[in-house]
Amino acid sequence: MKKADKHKKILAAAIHVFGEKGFYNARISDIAKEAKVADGTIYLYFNNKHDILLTLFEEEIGKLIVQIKGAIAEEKDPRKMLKIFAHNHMKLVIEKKELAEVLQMELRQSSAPIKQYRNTSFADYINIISDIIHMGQEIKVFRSNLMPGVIKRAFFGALDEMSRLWILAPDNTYSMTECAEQITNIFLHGIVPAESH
């Protein structure tokens, strides 16, 4: 097996093990067993469990950044860009539930490696939202007094909370597509009828 394939196989096994046991209860030996490799093989590719988790974050969030930037590259309207971001984020939750569960739960941890991670690719990911807000302000489709740093966290926070609900209770009445639409529409139009403004 090629080195790149083994690396990929270990990460895929880690997603499954972390999702099933939780990061802190999972052991390297569990990941090795799932990947069908010797325990020592894991250490040829990763230093420890945190290294595996951070690599997962980096690679998967990196893919999502490329995917979303590609999806919005042809779009000129920042309002539509926000919808594209929301739909792509929710799509990840649907298509990669096990991965989304690991990302969801572990991003909320307060350990030093996770805090360090949150200042890298994760920041790049949510900065896509603030870039869209800046762009909308420049062409005057968004209010100039909005603070992009606040909006990006509020918008992502809404998506994140609905993702968490769906992961914990996948049989709830909300579809991810409806959630993406509702959240984007609330941010673009508010909750007060237009005639009340």
Given for the second form:
There are 2 protein chains.
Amino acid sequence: MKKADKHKKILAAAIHVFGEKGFYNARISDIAKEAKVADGTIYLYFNNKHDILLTLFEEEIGKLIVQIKGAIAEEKDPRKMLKIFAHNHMKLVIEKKELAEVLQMELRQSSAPIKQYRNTSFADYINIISDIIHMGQEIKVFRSNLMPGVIKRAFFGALDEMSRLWILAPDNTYSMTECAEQITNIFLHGIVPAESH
Amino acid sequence: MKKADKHKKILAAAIHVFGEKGFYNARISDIAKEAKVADGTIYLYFNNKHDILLTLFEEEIGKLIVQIKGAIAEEKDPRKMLKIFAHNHMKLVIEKKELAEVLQMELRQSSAPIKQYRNTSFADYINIISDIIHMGQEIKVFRSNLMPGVIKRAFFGALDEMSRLWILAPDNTYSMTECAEQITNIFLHGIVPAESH
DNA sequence: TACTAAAATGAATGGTTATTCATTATTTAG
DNA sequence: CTAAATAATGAATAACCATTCATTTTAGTA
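Switching from the form predicted on its own: structure of the form predicted in complex with the DNA?
Then the entire complex follows, led off by the chain already shown.
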């Protein structure tokens, strides 16, 4: 097995174990067992336990950004782009449930190295939203008195909190597709009926 | 000092220490030092480290619920109630920064005892939102094709994600008052201008 | 004040686990 | 095929820290 493959294998195992038990309750030996390598082998590929988590953030969020940017690229209408973003986000949560769990749990930790990733990969991810908002404001399909920096966090936060429900109880009455639809609808048109605006 | 006072003192210290270092990096001796008691004393008031966290959830979220319900009680218009909720939530984050940090970090952990609190105190808190939505749908000031169970999570998630920015960097350009205002506005009226609905 | 019960103390214990490194296995090259 | 070099192993190490409990201090009472 090539070096890069083992690197991947260990990261995949880490996603599984961190997702299941959380970073602090996960043992290196759990990850080693899951990856079918010896405990010591992990230290040939990563400096320490934290390094595994940070590498995971960097590499996996990077992939998500590429994925979601690709999905949006063909669309020109910012309103539809927002909808595509929402659906894609939910799709990723479902397809990569364990990764989603790790990100939801560990990206909230406010230790110094985590803060760093809030400022790089993760920021890039939610800046996709503010780019869409900007675009919409330029061509006047979005109100320009709303701050993109607020909207991006609000929209992401809404999707994220909703997806948490599915992660905690996947057999839920709400389908994530329906949720993505409703959340986009709320953000675009509000919960107040059109005639009363 | 009365028993109840020492209980409070230890909990206050725990909020401080958990908020600063996170639950897993916090040592019992840190909490003891902060509360100015001996390590062993903590075990006269709490069963173990986890028990401190759970007690903290239960008691503190309980207070928040009372506080925010009081703030809303006088208002009849669900649109305004939503606004009051948002402002109050942000106010609580600012006034109880350390508690907010603990809740944001630890309520995301998906270990069994945490899941329990997602289902009790915390659920009560965000159900305040869905109650408002229901009310608004009854009197037709809110669209009834949107699910309260989705809106409550979306609204809370939006506020929560926005407040995280302030917690990580309190000297921020966005005022939390302005954010509460904008988020409520987005949820009520959408980001699309009124004429294009 | 003296005695007893309750509360508080903090050093010692014991379990846990990230990390290391001497040893073994595998790969590469001549 | 043989010998170096490279990679992998997993038992041993070395903290670390939650929890306990024998001892001391404080509070209550008569």
